[in-house]
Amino acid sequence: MTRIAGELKGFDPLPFVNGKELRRYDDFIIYSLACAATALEDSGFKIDSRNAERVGVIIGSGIGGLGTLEKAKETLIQHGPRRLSPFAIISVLANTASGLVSARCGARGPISCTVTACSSGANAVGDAFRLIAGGQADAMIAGGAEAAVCPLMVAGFNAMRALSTRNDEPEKASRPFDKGRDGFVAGEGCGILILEELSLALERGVKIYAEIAGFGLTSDAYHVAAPPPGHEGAARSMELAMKEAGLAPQDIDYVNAHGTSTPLNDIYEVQAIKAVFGESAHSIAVSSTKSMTGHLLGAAGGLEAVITVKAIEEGVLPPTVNLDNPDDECDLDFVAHRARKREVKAALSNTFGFGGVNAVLAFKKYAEG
């Protein structure tokens, strides 16, 4: 049985919210309020009468308040009806995050959540972009957030098989694309972005980290929990995105892989990759950062969005670390071990969820004129 997780240790809310929120909403309502101010803080964008109905929020998640369910449910069991917090069932509820981060900033504009399991914080971001492209939004909060390292979720995904049992080596324990992997390692945590229009963002002179240029979204159609051998969803994921970008295979230096580490999606993945980019794919740089973060569920595309945004910002590849031996059929250059320095001009970023859904992001290097 999996004893370990990717907790998220050392965060201090209390600059967020105060001690009566802390105490009312679950922690992926919380880590959504922090990651929102701070994006915003860092895009130094400002909402307020005149720009208000032209911003919006869209922050997916997974589960949602899995915790609070669970701890609600022992309330209710030991202590009656009475004792339950009248913010239980808005704690629970995914859509919370949004509605209070909204809330919160102002922002008047198009409101969503998306719960497409472990593609809800992509879905979420791919969706925004869709918005502003279509002219309904200026500009978009946007990503995933998920804190379900809970006894329920644990139990759950190991009755499935679906968790790593290293527990004697927990840092060790997520190892994507390797021989010795056994299961993912549950994480928490967020990611968020603010996506601008583009003449909006030149005119306020911000900085622009990277420009996203493509979503993709399929169905498998094949099986709830389980991707299909080649995983042709992936791949035609993967081209979508490509394709609303007007890029060419030749023209992705970096792949941010769903890399799971469970036995079936690396191998799987890998089929994908090498059927959209054919020979090209052993020169495309593929990582998958959840060998570091754990695996955050509906927030790991939201995080990964981040990261991969960053890659191309800094010019840095993130590794897949705990990579000691490749699995025969995980033969790309996964940057094992170590960061690597190297232009990444344009990127993918690839989720995979529980329904068979597909969601990928294209970014690129934002190029002034």
Given for the second form:
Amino acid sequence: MTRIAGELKGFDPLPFVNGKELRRYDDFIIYSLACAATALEDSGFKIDSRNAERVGVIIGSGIGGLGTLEKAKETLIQHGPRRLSPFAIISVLANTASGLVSARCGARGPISCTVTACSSGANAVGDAFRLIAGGQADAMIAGGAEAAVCPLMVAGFNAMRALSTRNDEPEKASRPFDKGRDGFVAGEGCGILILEELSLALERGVKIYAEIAGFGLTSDAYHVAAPPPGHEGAARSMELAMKEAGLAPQDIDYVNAHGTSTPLNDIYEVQAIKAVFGESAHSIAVSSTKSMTGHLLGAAGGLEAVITVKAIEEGVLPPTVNLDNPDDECDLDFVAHRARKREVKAALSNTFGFGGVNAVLAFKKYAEG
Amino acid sequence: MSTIEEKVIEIIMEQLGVTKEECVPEAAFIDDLGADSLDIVELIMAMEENFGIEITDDELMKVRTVQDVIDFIKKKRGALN
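Cool, the form predicted alone is there; where's the form predicted together with the partner chain?
Every component of the complex follows; first up is the chain already shown.
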């Protein structure tokens, strides 16, 4: 049985929410409020009466306030219905994160919440990109949030035999592509991006971290949880994202892999990457940052979109740590152990979810003209 | 030992995030203290828990001001004793 998880510690929410909000809302909502405020501040984007209707919010979450639901059930059983918080339902709803962020910053444009298991955050960023590209919004606050580290989640994934049981060495438990991998390590947190229509960003003269250029979305149509051998849907999703971005396989410098550290995902994802990139699969860098962060479930796509963008901005490939003995079938350049400096002009962020969802985002270094 | 009034105000401050100065007896929860109907439900639950009483939904509808809560609790506590 698994007794480990990547809990978010040392985070002070009080600069972002008051005590009343902290008591009422599940952590995934608190993380979203904190992350959205930080991202907005960093972007310098100001929402006012002139642009409010053109700014939207999509924060995905795989399972919303599961921990709150678990506690609410306990309250109901032990103390009866009269003791249930009037905020219990609101706090459980996955779209409350988007709703409260929107209310907080006054964004009155499109609002939604993607619930596509572990690809929720990537679907959110992809949908936000589409809304701007389709002319329905000028800017979007988009990403994923998850705070489901609670007994019900751990026991549930445990029942699927999906989690690592390396309880005595938690720092070594998330080891994507390694022979000794035995499942993922559940984490929690949030990753949010501010997407803005290019001409408006240029007008503001703001720092552009990277350009989001493509979004590939496919279904395996296969199994509720397992990917199929070869993971054809993942390959197709990478191809669609590149096609939309106007990128050829040889243009890609870096792939932030889904790389969960489960026996099946890692082998099939490598097969999919090889199918897409052919010979050049060995010359691109592929890493799983879940080796360091754990698997943030519905927040993973948001966080990893941020990491991919930072790889482009800083010219640094984040590593796959714990890769001591690569699996025989995992023979790509996984940037083992240590980060590496390398210019990244174009990158993909792979995110796959239960239900057969394959969401891939393509980012490019922004070049004027 | 604090009086009922003091304890009620302490709970209101904690629940609604307001100051002691704002919690005057005639302060109305919705108009003066920025509460909404869910805030009031939560506030009354905290009162029930702290004072070991039950306030019915009909009574809840009549709670408008800080003084209303103090009066209700005194009345309920009197009935208990």
